[in-house]
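First comes one chain, alone, set out as structure tokens in the form predicted alone.
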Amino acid sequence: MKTRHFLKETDFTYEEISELFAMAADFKRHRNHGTPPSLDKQSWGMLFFKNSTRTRISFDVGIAELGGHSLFLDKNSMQISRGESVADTAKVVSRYLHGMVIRAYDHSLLEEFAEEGSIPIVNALTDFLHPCQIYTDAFTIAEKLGESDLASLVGKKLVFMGDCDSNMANSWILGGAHMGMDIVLSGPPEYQPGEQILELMKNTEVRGSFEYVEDPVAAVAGADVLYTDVWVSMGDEAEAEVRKQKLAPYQVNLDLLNKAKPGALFMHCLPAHPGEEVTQEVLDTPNSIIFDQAENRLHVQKAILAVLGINKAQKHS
């Protein structure tokens, strides 16, 4: 059996995502009554090149609740920081671990780990994609619609405001369209979706759609969900002031939220910077479901890990 990885949103089929959502809902519903030990006697590494709060805690707790053991690997304490190749590192850790959760800058690093190693690799964020976040967010939207069912997302309009050439924008383009949603991206022309995601989409069959709309007011008309992310990501600090100035017209405020569909949800993957990409008033509205998103990282990632862990166990049984 070929080792399965979760590097991008389309690594699970539409039908498999539906099953993942059902599993995540079950994990959430019965969390206080125990979780099936899908990772029993398994050790999973967590290699983080970027700092994290939600991602690290949710994966650490999730692995433990699935009966596994997590090992946090700081790149600065590993030989990879002193020049050992990714290929050699992947081969070595595959002899010790049952899977790896990696949070990195370069997406190709995860692809090389997956190619050179023999254990499942989970993308916990790269500069190109953040699939765990998108699966969680889609699950949260479905949950708020009262369904927790992937089918309830078909035809729903989500508008991403801000830097449309970012990992979160890319993930909504790929993941949202894969799940049948209509994704609209709105930001300055300088921050339109980049060539890498556009090229990927040319070769990907999706159920939904995506488009770029420069005018923020036109973009949010009829929107079911407004979504934004920080304007200055890790690695972009040198151009912080320029980015803030150019992205200012795309701030999600009450005026913009009120131009969406009545009752439209507001989402942000956090951490938020009130007064920049979103106002505190929007964060405090009943429309805001940011902490539901944060909680659901645990449940959805447990489902992803459970499936990959079961596949790993079957491969070696």
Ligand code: NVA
Second form
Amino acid sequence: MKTRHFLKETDFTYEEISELFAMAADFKRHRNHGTPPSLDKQSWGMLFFKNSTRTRISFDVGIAELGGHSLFLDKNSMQISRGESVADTAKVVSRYLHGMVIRAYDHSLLEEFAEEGSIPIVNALTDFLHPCQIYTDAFTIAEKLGESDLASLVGKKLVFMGDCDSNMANSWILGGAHMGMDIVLSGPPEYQPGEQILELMKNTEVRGSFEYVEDPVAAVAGADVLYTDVWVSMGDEAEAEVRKQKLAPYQVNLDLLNKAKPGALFMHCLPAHPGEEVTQEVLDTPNSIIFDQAENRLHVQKAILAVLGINKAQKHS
Ligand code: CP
Ligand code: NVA
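Now that we've seen the form predicted alone, could you pull up the form predicted together with this ligand?
Once more the chain from above appears, this time first in line as the rest of the complex follows.
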């Protein structure tokens, strides 16, 4: 059986995502009674080239709850930081580990790791995509709509406000459209969806749609969900001042939220910068489900790991 990876939102079919959501809901409901040990006796590495709070902790806890063992691999103490190739690193760690969770700048590092190694690779965020976040967020919306049922997302309008040329925007385009949602992206023309994602979308069949709308007020009309992310992503720090100036008209404040559908949900992957991309008032409004999102990272990633871990176990049986 071919080793499966989770590098992008379309790596699982629509039907598989539906099953993942059911599994995540089950893990969440029964967390206090234990989880089937899908990663029993498995060791998973976690290699992070960027900072993380939610992703790192939720994977660490999730691997333990599935009966596995995780190793946090500090990039600075790995030979990869002294020039050892990605290919050699991938081949070597594949001899020890059952899977790797990697957060990196360049998406192609994960693709190369997956290609050269022989264990499942999970994308814990790259400059291009953040698929664990999008699966979790979609699950959280479905949960708020009722039964954690993927089908309930079909035709729902999610507006992503701010830096539309970012990993989160790209992931909503690919993941949201794959799951049948209608994704609208609103930000300054300088930060509209970039070539890499547009090229990928040309070659990807999806159930939903995506569209760029420059005017934030026009964009939010009829929105079921209003989503934003930081204006300065990890790696963009040198452009911080220019970005803050250009993106200021796209701040999510109560005035803008009130122009969406009544009762529209507010979401943010976090960390947030109150006063920049979102006001504290919006973060505190009852419409805000930011901490449910954060919690659900654990349940949804456990489901992703369980599927990849079971596949890995079968490979060796
Ligand atoms: N949302 C998210 O991925 O958070 P961390 O950067 O803290 O992992
Ligand atoms: N766009 C943000 C997401 C953080 C979870 C970043 O890449 O820094």
